[in-house]
Structure formats: structure tokens, C-alpha cells
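Let's start with one chain on its own, the form predicted alone, as C-alpha cells.
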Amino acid sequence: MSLDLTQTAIQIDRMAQELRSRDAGRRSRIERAVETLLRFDAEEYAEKLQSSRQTLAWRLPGVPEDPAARHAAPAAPDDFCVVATDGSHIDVDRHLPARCFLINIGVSVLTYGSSSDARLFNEPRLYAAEDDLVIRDRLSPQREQVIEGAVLGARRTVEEIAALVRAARDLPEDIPALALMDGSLIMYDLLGFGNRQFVLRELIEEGFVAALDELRRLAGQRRFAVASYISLPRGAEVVNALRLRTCPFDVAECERHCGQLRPGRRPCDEGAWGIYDRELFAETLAPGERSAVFVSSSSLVADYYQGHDVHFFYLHAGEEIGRVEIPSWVAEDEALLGLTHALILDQCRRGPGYPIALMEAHEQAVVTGPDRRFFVEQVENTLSGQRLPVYSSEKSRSKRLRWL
């Protein structure tokens, strides 16, 4: 049986009636974070995020500046090069008859001016021998972990800025250039395996970390910067920031404080409760322009990162409000962060609204349904011709067939 279509309507129709009587309060919010975040003292914020560090609720970024300060886009070069990757998977099925798992990076390397090109391509590998499919810890090999679900999204990330370094190491040394990833620098995705130290060790140190040191070493022979952007970005940071300066208690003790009161009625909630960084910034920047460069406060930066830290700005590039996010050595150098923010900005205006090199790398990663199908039928066929067992469970195979 179908979906019952009218059912659905309904409830959506409910939903939508219960959006509406929330956004007369959110509006109001919005207003009074705009007010906080214009009277922001960053020393007075500093201060106390030092003597409450240990008793937040949230994750609080370093504010260097002006929070509410606001910096036109510097022209972009004549010419210049811009490369960035994506990547999809197939995860591991467990109704296949072979247990693996595929990644496939897509690359695309756009250059501007006088030499203009571009290439496309990307690069699928598949994992399915014994040591592809675990990861291992060196000290004690009885411990392992599985590469599937969180694990494999940061596998796929690592082969990502790994496919980064390849490409960037090819470009012309001659014109400036931007190495742009999508989504965060932060693998997020491991954040609940701090009791795996080994994990977190391979992945995040080995992998993707040192391809961030392979990238500040191409930085120092170039004019070359490394960026993420982040499309309809869910942080509020900067909004916690806020939460923390109207708190009204010397040091912020959110449980003795508060931990009986419901999101909402806190003291903190009444200008920043449920809303967005981009909804802060929407109402201060103009098209084109970005907002100050804050710090990540992520406990896995700190931990494993190796002085890797990861900043982030604001940027209003015409049709949102985008998360850059960048490394301390890019932010920490004027040149590299007015590159990052001029060339960001060129993109999203040659494309729909977004970095046009990204939405060409996702194209060349992206993993149709057709082509999982023709994976799932690859595998079996390959796995019969070779008189090797092929088997499957009756639940994957009764999803091929019609019943009635």
C-alpha cells in the first residue's frame, strides 16, 4: 500500500499552523541577538568564558574581534585556479553477498583567466579486503572497529582531502589558488569515539590531519589557500557567545543555574534561544560581505588536530549566508583570508548561489540508484562467474520482485 497522501496534507498542514505562531517570537529574538551582538565587548566575553569554561552546557568559539564587524570582499585575481572534492559511498550491505563497501571522489579543477580549463573526474575505489574493512588498534590487535555507518562518512572524508592534496599538487604554481571541501574541517562524525583512541588516531591524525600539513606545505611555496563551505549552515555558536555575555550570573553554572528550567525560560534564552548564526548575520551583512573570523572551540580540534586549529566566518555570497571555515594558517595570514574570501564569493556567483567547483566535484561523486543496482548486480555476477558462492537474504531479494 501507498503513502495516504491525505493523511500526510493534514499533518502537514498542522506542522506548518504551528510554524507560524512560533515565528513572531523567533523574529523578536533575532532582533535582540542583533542588539547584544552590536554592544558585544570581547574582552568582557573573554573574561568570563575563561571562568565558566568548565561549567557551560554549550561549545563557546574564541572571538578575536569585533563580532559584529563586517569586511568587503577584496577584488579576485585576473587569474587563478579553484579546486575542490566531493565524495559519496555504498555502504556495507549486509544482504550482499560479498561484505564491502565503495567510495567515490569527485574531483573538479576550474581555472580562470588568460589559461582557462577545466577538469573533471573521479576517482571510485573499492574496499573489501580483510584490513580495508576494520580499522586496528597497533597496541592491542584484538581491538577493532568496523568501518561502516559514522566511521565510513569519515573515511570518506579523509579520502576526500587526501584527493585535495593529489589534485593541488598539480596545479600551476604561478596564480593564486583555492582547495575548497564541502561541508565542515571538523569530523564530527567521530565525536562519539573518544574510547577508541586508536579511531580517532588513524582517522583524524593520520589521515586527515596529515594531509593538512601536506597542504600548508604547498602554502608555503604558493599563494594558496584551503577552505570548507557549508551550505544552509545549522551552527549558533557565535549566538552561544551571545547567550554567555547576557547571563547574569558572574560564572555561567548552567545546571546549578538553570538545569531545572526548560529551554526557553533560562535567563540566556530570552534573545538567543532556537535561532541560527545565519539568521544573526543575515540582518548585519550585506551581499558580498563577511562577518568577523571566530575559533573553533571542538574538544576533537583541540585533542587531535596538532595546532591545526579551525576558524570559521560569515559570508553573505547573494543568495545565503554560508559557514566558511578555514585553518589557522589561512586565517592567521591576510593575503590567504582575503583570497579565501574573494574567490568563495567569485564561485557562488558563477553558480546557482553556490561554489560552482563544488557543485561540479559533487557531480562527478554523486552515486545514482541505477548505479547502485548495477553495483549490487556487479558484485553477484562477478562473485558466480568465479564459481564463488553467491548468496543473498530473502529480504533484499524481495525487494527486487513484485508480489502482487
The other form holds:
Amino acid sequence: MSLDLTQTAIQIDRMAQELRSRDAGRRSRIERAVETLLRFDAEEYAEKLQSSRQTLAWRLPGVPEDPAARHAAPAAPDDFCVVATDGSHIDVDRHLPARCFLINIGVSVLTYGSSSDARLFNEPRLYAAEDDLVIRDRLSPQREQVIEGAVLGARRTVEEIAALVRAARDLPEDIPALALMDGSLIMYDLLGFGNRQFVLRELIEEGFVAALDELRRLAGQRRFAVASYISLPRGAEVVNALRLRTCPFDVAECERHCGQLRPGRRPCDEGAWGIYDRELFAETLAPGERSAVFVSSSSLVADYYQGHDVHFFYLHAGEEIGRVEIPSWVAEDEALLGLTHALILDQCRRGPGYPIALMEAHEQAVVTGPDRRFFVEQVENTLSGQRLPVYSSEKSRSKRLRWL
Amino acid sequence: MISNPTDRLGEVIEASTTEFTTQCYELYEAPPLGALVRCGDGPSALGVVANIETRSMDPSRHPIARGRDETTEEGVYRSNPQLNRLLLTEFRSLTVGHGDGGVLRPYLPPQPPRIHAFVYRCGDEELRAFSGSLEFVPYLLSSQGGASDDIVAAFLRHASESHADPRKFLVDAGRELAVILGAEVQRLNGVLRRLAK
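Given the form predicted alone above, produce the structure of the same protein in the form predicted together with the partner chain.
Then the entire complex follows, led off by the chain already shown.
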């Protein structure tokens, strides 16, 4: 039986009503947040953050400049290059006769100006060797982590940045360039793996951070910036920073003062509860402008990124407020920061609405439904051609045959 | 006949006994309507270009207007370099002959060209040799698609330029057309008017 659309429509109606009632005070909370942002005292914030560090319930960002600052984009250079990567994967399927997964990395290299050109390609790779499918603790080899689900997502991110490094090495050296990734520079997929340090070491330190090191080395040789772009960002770090400002207590001891209160009823919720950073900056930024730069306080970055602190700013890209994340060595170089701002804005205008290089990398990477079916058939046919046992679960078989 | 790789227009991507489709290596680099093209050095097929199409490589992605702020069409492509990789030009040719041991035969080949056969535009010498006889013209005139008269006229105009006396060639071709289309005076006049342009 297919989905009962009548029943579903009634439930969607109820959901909309619930959302509307939940949203009643939202507008006034956003206005309150904007007021707080405009009279934010960065020095006071830093002091209170320091005194409340042990007792805060929130991870708050570093605010090195006036958070209400607005910056117009510098002009983009006449000639420049944007390289972007994106990935998709076919996860391990226990109903398949072989344990394997596939990662497809899409790459787009767009050159603008007098030698305008484009290179679009993808690099699929099948992982099926025993060592490809697990991450082993080198100190204690019996400990291993199977690569699937969130860990596979993280492995894919590592492959995306590795492909970015390879593509960046081939860029023409005489024009400015931007290397762009999709999503966050912080490997949030691995947040739940704090107790499996060998996983974090291999994927973050030896994978992602090693690639960041190489990108920084390339940036030392030419005018080259690195960033990631998040469309419709759900971050609320800046909004949470405002909580500290509206907190009525000298030291924010969240659990002691407000631990018994429901979310939405705490004093700091007044200009923060349920609001995203993008909604805050939609009120303050004009099209093309970027916000101040903030510093992420993610524990993953502090513990594993080896000095590549992740900074971020919000950008009014014309159609939406996007979030741009950059390594500290880009944020601290005024020229590279300006180049990042100008080129991402330019990319969004060409998009339109979303960086065109990322869109084309995604198009190269995407694995469609028919691709997935072809992959499964190809695995089964090849194994059977080699006279290897081909079996499938009865569940998988029944889904395919759909007996009446 | 040995071809120079730089003269190659593209490759056959679809072929049947009566027609073949070529994907161009370069966007918008199709030969003109009515041009004579050949597959390979045999050649395995000779065709007259009957339709040219430029479209998105991915049928699920549609081009959108991008030039509001550009002053020239070239500017649109310069500002969006990916377009050259995402659009493609193809042309369909009606098969009108083939090579057979060094002789050009003005009738259908025993087999269609192979997929990925290299496609070249015929030079003046081939065009002159092939258009010496207009035996294939009735077949072209009866081809489907509604533009057959334009295709024939365009072919004859191209062919005339390969002959020493283009005007004489067109007059002779007009006479042959008058025999073929004798019963369709209006249609004959239409083709002759197109020849004169």
C-alpha cells in the first residue's frame, strides 16, 4: 500500500498550526536579539566568558571585533580561479553479497577573466579491501572502527579536501584563487566519537588537518584562500553569544541559576530562543555585505585541528544569508579575507544564489537512484561472472520482487 | 583517403541505415545545414546535414537566462565558463552514400556507421565527385522532417561552390529537379527560389 496522502495531509496541517503557535514570540525575540547585537560590548563579553567558562551551558564563539560590524565586499579581481569539490557515497549495504562502499568526488575548476575556462570531472573510488573498510588503532590493533554511516561521511569529507588539494596544485599560479568546500570545515560527523581517539586522529589529524596544512603551504606560494560555504545555515553561535550579554547574573552559572527552567523560560531565552544566526544577520546585513568574523569554539577544533582554528562570517549572498567558514590563516590575512568575501559573493551571483563552482562539483558528484541500482547489479553480475557466491537477504529480494 | 585529426568534427553517437547523429567536439562547431559529411576514411557513410541541435548535456538541467548584466553574448560565456562543458552541439545527417573501394556510391551503405566513427566535413574534391550525379536527391526530397526542400537547396548551393562553373551546376540541378518535382509546381518553384539565393 502506498502512502495514505489524505491522512498525511491532515497531519501536515496540524504541524503547520503547531509551528505557528510556537512561532508567536519569534519576531519580538529577533528584534530583541538585534538590539543586543547593536549594543554588544566585546570586551565585557570576553571578561564574562572568562569568568563563566566552567559553568556555561553553551559553547560560545570568540568575538574579536564588534559583532555588529558590516563589511562591503571588495571588488573581485579581473582574472581568478575557483576550485570546488563535493562528494557523495554509496554506503555499506549489508544486503549486498560483498562488503564495500563507494565514494564519488566531484571537482569543478572554473577560471574567469582573460583565459576563461572550465574543468569538470569526478573521481569514483570503490573501497572493498579489508583495510579500506575499517580504521584500526595502531597502538592496539584489535580495536577497530567499521567505516559506515557517520564515519563514512567523515571519510568522504577527507576525500573531498584531498581532491581539493590535488586540484589546487594544478591551478595557474599567476592569478588569485579560492578553494571551496561544501558544508562545514568542522568534522561534526565525528562529534560522538570522543572515546575513540584513534578514529579522530586518523580522520581529522592525518586526513583533514594534513590537507589543511598542504593548502596553507600552497597559500604561502601564491594568492590563494580556502573556505567552505553553508547554505541555509542552522548555526546559532552568535545568537548564543548574545545570551551571555542578556544573562542577568554576574557569572553565568547556567545549571545553578536556570537548570530547573524549561527552554524558552530562561532569562537569556528572551532574545535567543529558537533563533538562528542567519535570522539575526538577515536584519542587519545589506546584500553583498558580510558580518564580523567570529571564532568557533568547537572542541573538535581545539583538540585536533592543530592550530587551524576555524573562523566564520555570515554573508548576505543576495537570496539568502550564507555562512562562510575559513581557517584562521585566511581570517587573519586581510587581503585573503577580502578575496574570500568577494569571490564567494561573485560565485553566488553567477549561481545564481549559490556558488556556481560548488553547484557544478555537486552535479559531478551526485550518485542518482538509477546509478545506485546499476552499482548493485554490477556488483552482483561481476561476482557471479567470477563464480563467487552471490547471495542477498530475503528482505532485499522481497523488496525487489514485490510478490502479490 | 587519409584524414587529418584536426579536421574532425566529432563522433557518431547514434546510427541507423538511413541517418546518423554526430556529437561535435566543440560547442556550436557543427557544419552548416546541407553540408556533406563523411564517417571515417572509407567512408562508411556519406551524409547531408539535415538538423543541428544545441542543448543541455543533462536533460534534467535546463539553461536559464544569464546575460542581463552582459553587453555581448560572448560575455555570457566568458562569465560562465562551465557552459562550454555543459552544453553540446549535435547534428543529424541523412545518409546519401558511402565509399566502396575508393568509389563514392550515391546510395545507402550495407551497414550504418559504427558508434564513435569519426566524422569529417567533405572537401571540395569529394563534394564535386559526389555531386556529379544527383541520384540521391529524390531520396532527400522524400525525407521526413518538413525541411527537406531547404536541405536539398542548401546542399546544392554548397555543391555548386565546388564546381568550376557554379551557375552552370545550379542550372543543371534545377533541370533535374524539374523532372523529379514535375507534378509539384509550387514545391519546385520553392526549391528553385532557394537555389537562387
